[in-house]
Each structure stands twice: as C-alpha cells, then as structure tokens.
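Just the one chain here, the form predicted on its own, laid out as structure tokens.
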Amino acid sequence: MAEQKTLIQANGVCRDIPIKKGIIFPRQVGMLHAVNNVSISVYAGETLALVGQSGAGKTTLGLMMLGLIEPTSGEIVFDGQNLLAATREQRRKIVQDSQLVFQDPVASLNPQLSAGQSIELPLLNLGWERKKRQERVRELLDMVSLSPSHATHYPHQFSGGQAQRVAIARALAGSPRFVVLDEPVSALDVTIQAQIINLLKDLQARLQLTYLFIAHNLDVVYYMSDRVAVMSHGRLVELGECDEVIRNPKHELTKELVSSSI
C-alpha cells in the first residue's frame, strides 16, 4: 500500500473477564484473558481482516478499538488520541468517527423504528436539523442501493440483504472514517454475501473508509482484505499481507483455517 498512515492502533491491550461460580453467592474462581497483550495497527484506507476460531477474542478487540469497552490494560490510540485520556468532547468526536456493523442485520435494527428513523437517529443525536436529516437519509438509501420508499419500511419487511444495507447506511450516517465489520455477511445467503461485500468495497473507495473486518470465511477475507491478523485464545499469532498469509501461512491455526476453506 502506498499510504501507510496509521488511523487506529492497539498497544499491548488486555481484556480480562472474571470467571464466577455459584448462583446465590457467586465467587470468582478464575480469570478469562479474552484479549491478551495484543498490539496491532490499522492503516488509513485499508481493510484489516481479523480472523480466528470462535472465542479467539476478535469481537472483544474490535469493541475496544471502537471505545465501546475499556481494556484492562494497554491503550487504544485513534488518530493520535489516546481514548482513555480523551475528554468527553474528544470521545464524542472519536465515536462519531468510528462505527460498527453487526453480524445479524435484522436483530441489530430496532423493530419499532422504520428504516428511515433508524438511519436518522445518529443524526438526531448529533444535532442535525430535521430537513438536513431527511436529505441525508435519502442520500444514504441511494448510496446502499435502496429506494426512498424503503425509508417507511420496518425491519420485518426487509430481506436479510436489505436489512444489512439499512444497517450499513445507519453506520455511515455521521460520515465515520473507521468501521468495524463484525461478520457482516455470515448470516446471509451466498449470492447476497457477494452483493454486500461488493457494496462495502465500493463504499470504501468512494468514502475513503478504513475497515476492521472480523470474519472466519477466508474466501471472503481474501477478496475483501489488504492484510490479515490471526487470533488464538486472545493472542495475536500471525499478521501480514493477505496474499502472503493465506498462500504461505506460518502458524498452525492459520494453516488449519486455510485448509478448512479449501
């Protein structure tokens, strides 16, 4: 990649979760190291894939990089600003610059809100005037290849692919620079997966977005990503250019993931 400017980085981050036993009088019996001393950078404009088996710590790391949960130790730095040391106003700007697209598109949308209301809500929180919010909703629906009439539809009226387009539009409402895609196509049919992946790539090029792409399907990762990071039991075990990692894996887990996708 020609541009190697770091947009967001994790420096030695850990996230420990107490393990408790007992219902009436729960007591701590151990500690789960969900993320264990991980250091990783995401370059501006790239797609960094985060892969690994279930429970590897991928989503936990993604949520920490969004500032949605705090690390037990270590630091998250967004565009030079340490999230833990940021003021309320600085954190507000960072949150606006960072968004999340969930795995299950229908479940991620409020069933009581129409698509237009869901997309509009982040703009309402940002203090946008009503007319500008409505114009932005129409713009975003067009951006994700939905029609203005879809603004009045509710989540149960959408197919999985349409619901994910609404979720993507909502994530892009405030013009973020960094988007965490948490298994964004795994709940969709294969044909729809290709459409959503192509949409995400087109939006990235158009809006100069930076993606952290959490996934387990290496076929999708190979098509979507610039670099790949492999996690196992909370640790980072391999990192490199996508083509190199998939064609010449070094770690045993990476070899296992590659062989299972063939």
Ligand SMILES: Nc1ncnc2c1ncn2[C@@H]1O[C@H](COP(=O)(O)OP(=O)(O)OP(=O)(O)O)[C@@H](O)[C@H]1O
The other form holds:
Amino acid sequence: MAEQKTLIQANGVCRDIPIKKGIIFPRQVGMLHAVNNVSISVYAGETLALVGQSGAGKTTLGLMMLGLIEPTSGEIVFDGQNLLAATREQRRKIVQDSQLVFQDPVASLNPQLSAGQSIELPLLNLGWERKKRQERVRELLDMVSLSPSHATHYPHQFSGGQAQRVAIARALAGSPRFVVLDEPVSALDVTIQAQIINLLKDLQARLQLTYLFIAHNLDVVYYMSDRVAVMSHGRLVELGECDEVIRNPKHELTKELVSSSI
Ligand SMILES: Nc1ncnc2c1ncn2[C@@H]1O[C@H](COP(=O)(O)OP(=O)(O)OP(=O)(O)O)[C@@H](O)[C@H]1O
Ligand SMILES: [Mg+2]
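Return the structure block for the form predicted in complex with this ligand; the form predicted on its own was the one displayed.
All chains and molecules follow, beginning with the one already shown.
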C-alpha cells in the first residue's frame, strides 16, 4: 500500500469489566481485562483483519473504535479527533462516519420494519426529506444487488445472504468512511459467503471504505485483508501484512490459527 494515512487509531486502550458474584447481593470478585492496553492504527482505505479466539476482545475493541462503548483508559482518535474529547456535534459526525455490520443479519434487522424502512431510518435521523430518502434507498438496494421491489420485504422474507445485503445497505446509507465488519459472513452458507465477501470488496473499492474485519476463518482473511492483527486474552499479540503473518506466523496462537485453516 503506497499511502498509509491513519484513519482511526487506538492508543493504549483498555476495557475492564467487573466480575460479579451473587444474585441478590452481587459483589465484585475481580476484574476482566476484556481489552488490555491495545495500540493499533487502521489506515485509510485498507482492510485490517482482527482475529483471535472467542472471548479475545475483538468485538469489544471494534465497539470502542466506533465510539459505541468507552474505553476504561486509553484513547481512540478518529481522523485526528480524540473521541473522548470531542464535542457532541463532533461526536455525532464521527459516529455517522463509522458503521457496524453484525454476524447475524436477520437478528440485526428490526423484524417490524421493511428493508426500505430499515435502510431509510438512518437518513430520517439525519433529517433527509422523503423524496431524497426514497431515491437513496433505491440507489443503496442497487449497490448491494437487490431489486427495488425488495424494499417492501420484511427480514423474515429474506435469505441470510439477502438479509446481510440489506444490513450492508443500511450501514452505508449515511456514506460512512469506516465500517466494522463483525464476522459478517460467519452465519452464512459457504457459497453465499463468497458473494458477500466479493460485494464488500467491490463496495470498498467503489466508495473508498476502510474496514476493520473481525473474522475467524483465515482463508477469508487472506482473500479480504491487507493486514492482520491477532488478539489473545485482550492483548494484541501479532500484527503485520497479511501475506507475511500467514506465511510466517510468530505467535503460538497465530501458528494454531494458520494450521487449523489449512
Ligand atoms: N458487557 C459485558 N459484560 C460482561 N462481560 C463482557 C461484556 N462484554 C464482553 N465481555 C467479556 O469480555 C471478553 C471479550 O469479549 P468479546 O465479545 O470482545 O470477545 P470476541 O473476541 O469478540 O469473542 P467472539 O469471537 O466469541 O465474538 C469476553 O470474556 C466476554 O465474556
Ligand atoms: Mg465477537
């Protein structure tokens, strides 16, 4: 990658979660370091994969990078702007610039809203007028290769792959620059996985998106990502170019992940 402008940066970020015991009189018995002193930069336009075992802290780090949960300590800097020090207006803009796509597409959509309404909702919140919203919904459906008639369908009427296309369209509605993809294809059939991965790659090239791609499957990571970061028990244990890390893994966990994906 020629240009390496940092879009989003985590500096010594921690997220501590109290461990409590007892239902009637809960008392704190310890502290879980869900994310433990992680420093990492995501370059503009790249796909940075985040891998690691279940419970390693990947989702927690992703949510902190989106400003959806606050770090216990450390800072998140989005395009030069410290998220914690941002004013409400600056924060609103940053949050609009970042979006999340979840693992389970059907569960991530409101069952009471049609696809069109789901995609339109962020635009309504941004104060767009009705005609512009409807035009944008048509444009977004086309971008994710769904037809205009899908706008009236409800989540239960979609296949997993179609529902993920709707969720992607919704995430892109407000033209974000940074998208956290939290295992976006893990719940899908293998043949559909490839279609969604290709769609995400096409959209990235077309819209100059920056992705944090949380994943388990290193094959998909290899196909999709520029760099890969490996987390274990809340810590960042390895980070490098995708080719390099997969060909020459250094940390034990990375070696395990590579050997289990061959
Ligand atoms: N709100 C919460 N309350 C209690 N514990 C939490 C909370 N959020 C996260 N944790 C704990 O923090 C740790 C990291 O969780 P996180 O969901 O970030 O892991 P992950 O790497 O995304 O795992 P997975 O691959 O299973 O999605 C786990 O031990 C989890 O149980
Ligand atoms: Mg997770």
